[in-house]
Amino acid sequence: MITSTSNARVKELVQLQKKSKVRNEQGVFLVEGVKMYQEIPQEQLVKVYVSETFADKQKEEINRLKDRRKLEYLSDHVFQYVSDTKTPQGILCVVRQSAYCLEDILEAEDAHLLVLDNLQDPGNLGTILRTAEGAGVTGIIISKESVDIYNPKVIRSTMGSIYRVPFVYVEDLKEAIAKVKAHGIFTYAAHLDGKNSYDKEDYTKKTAFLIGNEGNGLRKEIADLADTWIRIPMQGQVESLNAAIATSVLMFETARQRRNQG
């Protein structure tokens, strides 16, 4: 059992929690909690750390671990030190990052894509990923300026969808959108100046939604690349919705249309 916060592995865990550069250099990320542990694809599981209290109370959960060499015990004090949550459940895992490529995402049958431009809020990105799985999104394209998807706050918000929804960061979002269109995928910009209400369009064909930054919306040069601008009509004095909620409206309208297609 590791009992000191000066331990080299403990210091490494803290770095993995705090720094995207360290996560990317090692090709791993951290997840916390029983549910997130249970859903990890076995081939991606690198290491499991449990607190002494968790070890005492959750013996059945620990016994499910196929490879005990991947298990390490931490004192409660040390676990609290490395955890990113105020009330940790007592289990933290090092997980190998997924590797997706843009071409695979673009070639998905019945493509239902999201293109995220400079999204900054970890909770928004995590919620979008989780909702995307529920709505049948086939892939997410993310600009390099956006928040790191392996940020611990993003990971918690995904509730496990991080393992299952294909995504890719791109250096040049304009170039990526050009490739999206070249694959016959119709692009919609979610925009306050949208020509049509979102529910007047046909999303049964291959579709991609361009979603902008929480504060500023889509950059003009990105919005101008879309085939059509759409808007979500508002009542009262509300000008627009939270990025994650607006994206959810569009995703589930697409899912509804496709369900009813037959």
Given for the second form:
Number of protein chains: 2
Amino acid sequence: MITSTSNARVKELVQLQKKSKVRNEQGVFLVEGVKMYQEIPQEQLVKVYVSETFADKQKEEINRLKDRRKLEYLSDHVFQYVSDTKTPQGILCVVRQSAYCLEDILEAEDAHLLVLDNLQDPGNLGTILRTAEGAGVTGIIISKESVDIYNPKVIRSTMGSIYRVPFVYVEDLKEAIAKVKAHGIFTYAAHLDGKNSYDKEDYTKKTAFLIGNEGNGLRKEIADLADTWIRIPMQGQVESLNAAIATSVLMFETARQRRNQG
Amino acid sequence: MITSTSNARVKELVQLQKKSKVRNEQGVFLVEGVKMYQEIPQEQLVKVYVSETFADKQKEEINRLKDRRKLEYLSDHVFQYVSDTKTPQGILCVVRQSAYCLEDILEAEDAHLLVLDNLQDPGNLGTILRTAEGAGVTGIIISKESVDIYNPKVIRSTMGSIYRVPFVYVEDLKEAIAKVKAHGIFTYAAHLDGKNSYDKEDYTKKTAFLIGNEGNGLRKEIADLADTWIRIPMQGQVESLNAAIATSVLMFETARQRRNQG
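Right, and the form predicted in complex with a further copy of the same chain of this protein, after the form predicted alone?
Following is the full complex, with the preceding chain placed first.
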């Protein structure tokens, strides 16, 4: 059992919590909590850290672990030190990052894609990922300036969808959108100045939604690449919706049209 | 100018930030930031506190204030002390609470209501309020155990909709739902066990959605009162959506149906 916060492994865990650079260099990320642990695809599980108290109280969870060499115990004090939450559940895992490539995402038969331009809020990205799985999104393309999907706050909001929804970060979002269009996927910019109400479009064909930053919306040079601009009609004095809310309305309209098709 | 954190007014502001009991006794709440200040209905504005720096830099905002007796200056240090945010904008207002009654909400001609059962997350309630205004919701009925709508975190997420969407807290949610139904408003429980997909219902008639708590959903005794249970069909392994997301999907489906009607 590791009992000191100056242990080299403990220091590394803290780095992995805080720094996306360290996560990406090692090709791993951290998840906390029983549910996130249970849903890890076995081949991606690198290491499981449990607190003393967790080890005492949740023996059956520990017994489920197939490869016991992956298990490491931390004193409660050390666990609290490495945890990202105020009241940790006592289980923290190192998980190998998923490697999706843009080509795979573009070749989905019933493509239903999100293209995220410079999204900054971790809670929004996590909520979008979780909702995307529920709405049947086939892949997410993310500009490299966006918040890191492996940020602990994103992970918490994804509720396990992080393991299942294909996503890819791209260096050049314009180039990626050109490829989306070249694959016969129709691109819609969600834009306050959109001429067409979102519910007047046909999303039963291959569809990608371009979604902008929380404060500023889509960058003009990105929005200009879209085949069509759409807007969500708004009542009252509301100028815009939260990015995760707007994206959800579009995703579930797509799911609705596809269910009711033919 | 108030320069001491032990000033009686400063102490009162801190109490108003932290305690819903104090807010409700005085019938006021606090808002921060220029946008929230600009949107306050004049008759509800009780007092405006600005920091020294704000007073120097944003003279035009201060000049817009009609009744200068409502203005009070705080040193930057004191302002930071009373502010609920890490990087305050330097303007904080005391606003009179709105008084809506249940009867007014029930008599809306095209009633589109939300009934919130024990909602706990301030961000969710704020986002629901903001989205509700955009989707044309006519009123929100909230169980008294729910998070306080005047909690500073709720206020921040509402983006000004707090001033415009009618809402009411009720002691007895069952009794309130009985009244909703007695007014000819059709009640739908958003429920994971709902038999009907939400998009197969007709929301052009008077409609109320019953929305449950983030962790546990609707209490059974509340869900049992609904005319119909509906669900949002979900793909993948997603068990449930975030409460604000699920509510938004229902509200915008209602808005869509009503726009496209007749």
